[in-house]
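This document opens with one chain alone, in structure tokens, the form predicted on its own.
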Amino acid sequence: MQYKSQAVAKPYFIAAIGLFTGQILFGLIMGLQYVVGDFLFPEIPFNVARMVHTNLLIVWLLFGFMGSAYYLVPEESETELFSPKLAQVLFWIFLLAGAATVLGYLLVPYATLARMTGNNILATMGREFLEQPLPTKVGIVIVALAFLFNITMTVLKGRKTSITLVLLIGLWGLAVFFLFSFYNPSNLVLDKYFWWWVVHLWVEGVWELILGALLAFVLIKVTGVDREVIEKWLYVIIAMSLITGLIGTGHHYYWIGTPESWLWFGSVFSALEPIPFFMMTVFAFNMVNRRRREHPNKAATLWALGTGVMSFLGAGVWGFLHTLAPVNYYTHGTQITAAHGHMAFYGAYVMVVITMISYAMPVLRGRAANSERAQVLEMWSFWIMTVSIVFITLFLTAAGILQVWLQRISATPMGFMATQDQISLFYWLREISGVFFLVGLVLYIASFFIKGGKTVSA
């Protein structure tokens, strides 16, 4: 059954894909600046392009999570959203605040932006991924709390399910851990220690709960497998994710002045982190194989299966490759880290948001699935984007291995910039792969403009 208030998810999904496109464009600008150092300089310096690229990633995924929650929660709770009007107002506040912040990065020198936005009152700027000015951070907290109020009240007045419980814990955890972005101690060790409480405990902690809940919801819809079966899998996966992810924070504490015990805690529990992602892959394929009906939206099913596989490869395998302390000693901060980051974010979070959009948008437009022609185009986009990110990861991995050897292990180690010259071929190949990724994204967007489709209820 479809609920009228689910329609508020549509602008969130549209904004998410628009911002995703912006993120990829700035990624291509950065990639070219690696090999053509003065490209778009001084209009868009590398540090600004990097801030915009990473901040757009965070913001568009948050739009995707919020839109997914607005679609999922009424259906799971079997009741209309507590306040659709509040959801609409929050959308425009969040979108305008995000746009203003990006324009601030592009048009105002960062130090000037810090002075203009009260960083002297409460210093929160200047840290990777948390570069947002103080007013933006405050705005994110206000939007997040109002959003959580809306979602929580909807759940409280309707049916309670395991999926909404896991989703709520993940979303509340997201908001709570973001509060540590306001804590910026002068001691560098303390700063880094708590900085990871936002960055790591988001992507390897509470975001995994959101991922599990969204994937479980879509699999119930497209497979018809009993809810009880999927919920049992969900609980096991989430338990393993939290155990390995929370203690696995220690793999960031190796070299920042923390106790030596983190070498063991970080290594052992981080080495276990591939397990929940492998379980997620098995879970997705198992549910599809046991399906009791053929859902017309084959593209959404493909994205759901791809989420399991790519999150296991990116977050699991590539994370494991350099998470052990004796290995991480050499690889930390190299292109191997970038390789892991690109595939992990795409596999775990980009793909699950696209899975939700691919399932929900046709329903919001009055059909169970897009036309067969549109789905074929969408599945082409799936393969082009996924293969492209695999090649991006492989090229960055090769660059990272060579970088480690030339810069950190060789008997005659080279300087950083000299090493970068030696691995520039891999940067060119990464850039070409990025162009193909953008082509795949354009095809994905185009698939929604092809008319027709099954108008039966989902």
Contents of the next structure:
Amino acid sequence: MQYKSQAVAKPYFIAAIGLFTGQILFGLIMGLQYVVGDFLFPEIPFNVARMVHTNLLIVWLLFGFMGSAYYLVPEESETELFSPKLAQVLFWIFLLAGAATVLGYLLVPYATLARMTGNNILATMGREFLEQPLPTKVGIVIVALAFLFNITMTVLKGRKTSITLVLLIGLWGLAVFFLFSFYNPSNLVLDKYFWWWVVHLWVEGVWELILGALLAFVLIKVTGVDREVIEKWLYVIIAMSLITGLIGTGHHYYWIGTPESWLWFGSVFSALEPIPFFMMTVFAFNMVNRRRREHPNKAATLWALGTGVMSFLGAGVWGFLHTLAPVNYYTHGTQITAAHGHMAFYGAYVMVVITMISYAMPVLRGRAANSERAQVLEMWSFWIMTVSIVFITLFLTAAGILQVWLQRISATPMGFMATQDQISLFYWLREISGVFFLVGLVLYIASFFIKGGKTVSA
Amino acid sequence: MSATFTKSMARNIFYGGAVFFFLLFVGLTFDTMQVLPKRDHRENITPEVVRGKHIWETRDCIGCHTLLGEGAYFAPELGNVYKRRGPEFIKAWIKAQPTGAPGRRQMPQFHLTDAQLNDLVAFLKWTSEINTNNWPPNIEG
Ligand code: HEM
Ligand code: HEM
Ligand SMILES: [Fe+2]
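The form predicted on its own done, now the form predicted together with the partner chain:
The next block holds the full complex; its first chain is the one shown before.
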């Protein structure tokens, strides 16, 4: 570790992995409820499990981004973090707020939770991914601003690199677009229109900047390729992300009451959105092939390459699959969407956070890389989790195609529930793949506890 | 990438592209806002509809259902349920939950009053009249 204050990243990474595990457990509960409809009913209704699953995902990714920034920024800026104390305090605030929110979902009926937390003063709850009570939303903003203050001050007092600049723009964008979660007009069309300014402009906008910056950082470290080359790639990739992704928001404006012109804007621009993801893959492989050294952390390199490939498959290929308006007309809001959502989130954001953890955690624990045995186990977990998510995606895609066929294309369309019965086989297969995913995750966690073998000192 | 294409050129494309397309997006948004009133029929957003949306949100119906194709994929699309089932069915359905049918997906009992049910139905009726470019493909949603 080059700077003492980088150590504040460690609890962030540990919390991220812990919450990730919680996310997967609730995913498995829902997966079972898909086929055994009354499982855990009425104790944990499906919608409650879903809130926990998706909100834990977002919160642990935010933990991952913050931990990554605390690790990366001092090293890039060549200076200690502006305030390590603030980072530690924010960690506990964020963790406690997150835990309290999840407990609220699980223990209190949602309508009561809404009443207790001031939703009648400013109604923001009850919208997908933005289910958090008002105090949690305000808390997220406060933590984000204090965090941004801390790392911005660090960058300002130290060396300014393209990587920190891009990371900062991404993180500030994340905070700014989250503010749209406080705008909830009673006109549903307007509500939906600006809801996407949080959701789409996050994952297909500013988060891609964060993704690119983290990937570029790890690639510089593990390949030793010249910074000028890597940063040039970074700029081109994120330029393409925003050039395609901003107007690409239109792929959500086909059927929610917005004008027909969006059928064209959305289709054309979002069809180009795979380009930056494809470049990310080429970038990762190119840099690793041109490496100037053999970094002992093979696992981190594998995760970095995996991020390139899987984000392209999940976001690029599975996104393109249903992004053209004539296709989306049939696939909108089906299991095809769920298939894409899983592979894209995993391939891009889960994997880039794990890439950072995989690179940084050994250093934080006083070595350049983990022992051979620990790395082998970590690489097994990589393959098990990644192959599992591929299967989850394939089974959901199969379910989705049948669903579209039976319910929307057929001359004698079936009702929703009857269709679901027809495709339950694929839901069972998805659930089995999910159990394998959990096994992979357990092995991943176990890899942190493997001792012995030769370790490489930092 | 070739050496004549420098990092600062790449950076300029990023800044220029980001600013240009963000402004274009804001412009398109502005244009959309002008057209929307004709498509969302906001003149029909009565106090009942407003209250209905609030009930919809505070019961997290979106956590199981889609509404205009967005939400969860566990239970039927409700953007057009007013047209598919009609007001009386919707109210009776919500009152009768859960079905308790073994192994079947369950919807909770929300203990809504008749007035609240009327509000919810008003919201679903207004929603079903939004011009959605003919989505969904058929009445099943
Ligand atoms: C890492 C980047 C991405 C992530 C994490 C992501 C994630 C998601 C998620 C979670 C949804 C479901 C939203 C909802 O619940 O309504 C969604 C929807 C969608 N995504 Fe992505 N996505 C990404 C990139 C892309 C790209 C590059 C494309 C196009 C090429 C794309 C096309 C779509 C479309 C068309 C929908 C709407 C599906 C529908 O109509 O139901 N996505 N995405
Ligand atoms: C491993 C086992 C997993 C299972 C069984 C599972 C299951 C589910 C289920 C049943 C849903 C709800 C779908 C619906 O609305 O009807 C869901 C939603 C979601 N899950 Fe998972 N999940 C798993 C892992 C993951 C992972 C690893 C991620 C992140 C990479 C993830 C991200 C999401 C997202 C983003 C949504 C919202 C999707 C959308 O709105 O389209 N899940 N999951
Ligand atoms: Fe999108």
